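Below sits a lone chain in structure tokens, taken as the form predicted on its own.
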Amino acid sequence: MAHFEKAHSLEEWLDQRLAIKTLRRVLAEEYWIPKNINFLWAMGMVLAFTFGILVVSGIFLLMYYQPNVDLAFDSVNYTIMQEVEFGWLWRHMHAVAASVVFLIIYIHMFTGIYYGSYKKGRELIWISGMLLFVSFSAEAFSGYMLPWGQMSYWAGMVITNLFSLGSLELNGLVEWIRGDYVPGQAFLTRFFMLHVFLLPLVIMALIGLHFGTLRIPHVNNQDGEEIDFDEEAKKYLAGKTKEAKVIRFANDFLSKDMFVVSIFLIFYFYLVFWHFDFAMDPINFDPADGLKTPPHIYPEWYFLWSYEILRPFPKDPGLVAFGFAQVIFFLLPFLDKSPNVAPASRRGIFAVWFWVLLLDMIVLTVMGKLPPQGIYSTIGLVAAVVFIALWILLPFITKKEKAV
């Protein structure tokens, strides 16, 4: 058994048993961050803060929500929105955070692509981040089912139909996922469990993994400079803070993070109070009706780009293209053959590839919301083909890239 001495403070008592000083030193005070970074590096903290808002607001909503096909719609739209004091506020906060979190995820993701933060040594940072993206997507989809409105029901019908895998017609798998032939009580109960229990646990575990993967390779910087963190840390600890190329995570970098978080919260609460409607589809204010199909079924905006990759093709090729789009971002560290860790602006044709990809995904998102007819259908097909072609070309583009 370890030797324990009489503690003279609560901190000392806890330190003897939990080594809190060591944890604080390893995770915060002597976790070093490069100086040459910008506000985009704060998006990770913004995401963590937004996830916290989702958890807290979700707990309050959970107190009154009824996971029953006969009661779910009224529990959200009448009980929470009209009868519970400030229930409308918690629902607006939850809905807006669920939408805005994907905006921040996409900014964070494309920042990583632009600055090459997935390169050799940082592959697990990227892969764990993409696992978080998938988990947040599953969490958002399961939450979208819970109000049990028209779009909840029919989005659930369409998405679960994907698991039949086209011509393979694995209808038994679809029925197993739903718990019935069509979305019903079993379906709602299962997605309720996923949303409030299982997926939040997965997300919290992945957040821990994501932060853990940063510990050894450290955070990238906006110049792609190779920094000797041990040497620079010695300079900082010796009092040469101006000469050192690094700062402490706490409280140096953390204070900058919190400034960006405060700016984000102004934007967030502006949406919560004045423009919350963008996060709530008007069709979903009609109760679920399995006998009345909406004229145009579409997912939330953050899924539209992948939905539009599925939609322009026939059934089987569309499923292959959709699967390609879900997996391909995971492979980015291995498809980029260039040794350069530098901003895209210094990487020649890769910069063109990056901006075309970003623009193409914006086009796919816009087209995904529009009905698939006329010119919209043609533009969506071209954008989907361009997306696939860009990823096929990436290894060839980067293999010929000159060192910078």
The other form holds:
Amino acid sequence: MAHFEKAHSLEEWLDQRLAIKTLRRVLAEEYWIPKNINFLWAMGMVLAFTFGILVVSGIFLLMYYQPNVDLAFDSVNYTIMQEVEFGWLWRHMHAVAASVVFLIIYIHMFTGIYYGSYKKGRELIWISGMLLFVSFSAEAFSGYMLPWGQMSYWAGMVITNLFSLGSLELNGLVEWIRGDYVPGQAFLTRFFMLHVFLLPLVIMALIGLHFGTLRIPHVNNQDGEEIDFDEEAKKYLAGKTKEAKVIRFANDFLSKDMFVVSIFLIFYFYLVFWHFDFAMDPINFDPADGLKTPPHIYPEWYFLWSYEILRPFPKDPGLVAFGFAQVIFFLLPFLDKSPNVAPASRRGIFAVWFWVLLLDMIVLTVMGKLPPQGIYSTIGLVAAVVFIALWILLPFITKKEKAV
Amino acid sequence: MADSSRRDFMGKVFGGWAALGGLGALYAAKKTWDPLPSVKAAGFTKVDLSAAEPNVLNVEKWRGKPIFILKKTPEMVAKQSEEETARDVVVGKDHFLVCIGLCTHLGCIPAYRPDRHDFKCACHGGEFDVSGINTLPPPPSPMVIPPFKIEGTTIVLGEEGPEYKKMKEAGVIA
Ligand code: FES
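Moving on from the form predicted on its own, kindly provide the form predicted together with its partner chain as a structure.
Then the entire complex follows, led off by the chain already shown.
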């Protein structure tokens, strides 16, 4: 056994048993962050914080929610909203956080694309981030089912129907996923389990992985500059903090992170108290009814772009396009053939690619919300084709790129 | 050497057992997710057709799904093509449309338009004629005819009667 001495403080006592000083040094004090990064790099911390809010508010909701097809709707819309003191607060916090978390994820993703933070050495950061995006999507979808309103039911119907895989008509598979011929009790309890246990667990594990993937390649910076972190860290530790290109993660960079988080929280609580309804679909305030479809089915805003890619095509090609949209972002590090790690603005035609992609996804989002008729269908179709074309073009565009 | 081969052997035996156990667990998990017997048993519905009014859509519930039952007027029947008539459920002299009222695109419920004698799916704009055949994309196929059996003027949903089997043989039902 190791040798233990009498500790003079709790910290020392713990340090002898848990090595907390080493841990703090490795994870916080000597985890080096480049100096030239802007507020967009704080989105990771904003996301971690929002996830925390979701977990805590979710725990409070869980204490009164009833995962039963006859009770679920009232347990949310009556018990939690009317009877439980401050129940409305947890619900609005949960619903708004679930929505804005996607806004921040998209900003985080597009920051990564803009600055080339997925390039050589950082592929796993990108891939683990995309896995997080997918699990957050599943988490959001399963949560959307729980109030058992009309949109919950019909979104569940439509999305599970996708698993019949078009003309393959795998209806047995769909019934197996639902545990019923239509979304029913088995379906609700299943998604309840996914939402409150399995998926949060997966998300937490992936957050751990995502942080882990950062430790060796280190975080990218505004110029895409390759920094010798050991060298710069030495300078910093030698007291030449002005010269060094890096700072400590804690508490130096963390203070900036938390500053951005606090600005974000102002925006977030403004929504929670005054505009919580933006995160809620009015149709979901009707209880689920299997014999009545809402006239117009659409998902939450953050899924609209991929939904719109599915919609304008015939069934099978639509599914293929939809599948394409789901996986293609994963391949970004391998489709971008250019060696440059630099902001898009310095990468010539890639800058055009970036802004067209962003605009195209906004157009898809808007069209996804509008009814699929006339000119909207046409615009949607064009935007969907542009989306696919952009990704096919990417390797060719970036191959020709000159080194900067 | 003898030692390491003994460890190899133990490793292989363990691997074999683990694979077997894993398969068993997978099978159990698959079965756990299957619809419950009570869900399956509730899968029959009887509907009396004698009270049906022509050109008025009745919606019944079977296995949680809406079932469209529409009595056609003689004029509607006269105008139909052979393909359409082949899908009719005939009780006495009356022709009925009987189908699962879910759009074959993504499963929304199309609305009946009695003046135009067709169904419109508001979700993505699909259309079906009065025999449930898709006439305007995106729906890729006609609305599904559920298994049925005719007993006098009642129709039993969930059971395959001779009329249903005949339709199946004729290739009307996939
Ligand atoms: S669900 Fe009917 S057209 Fe899409």
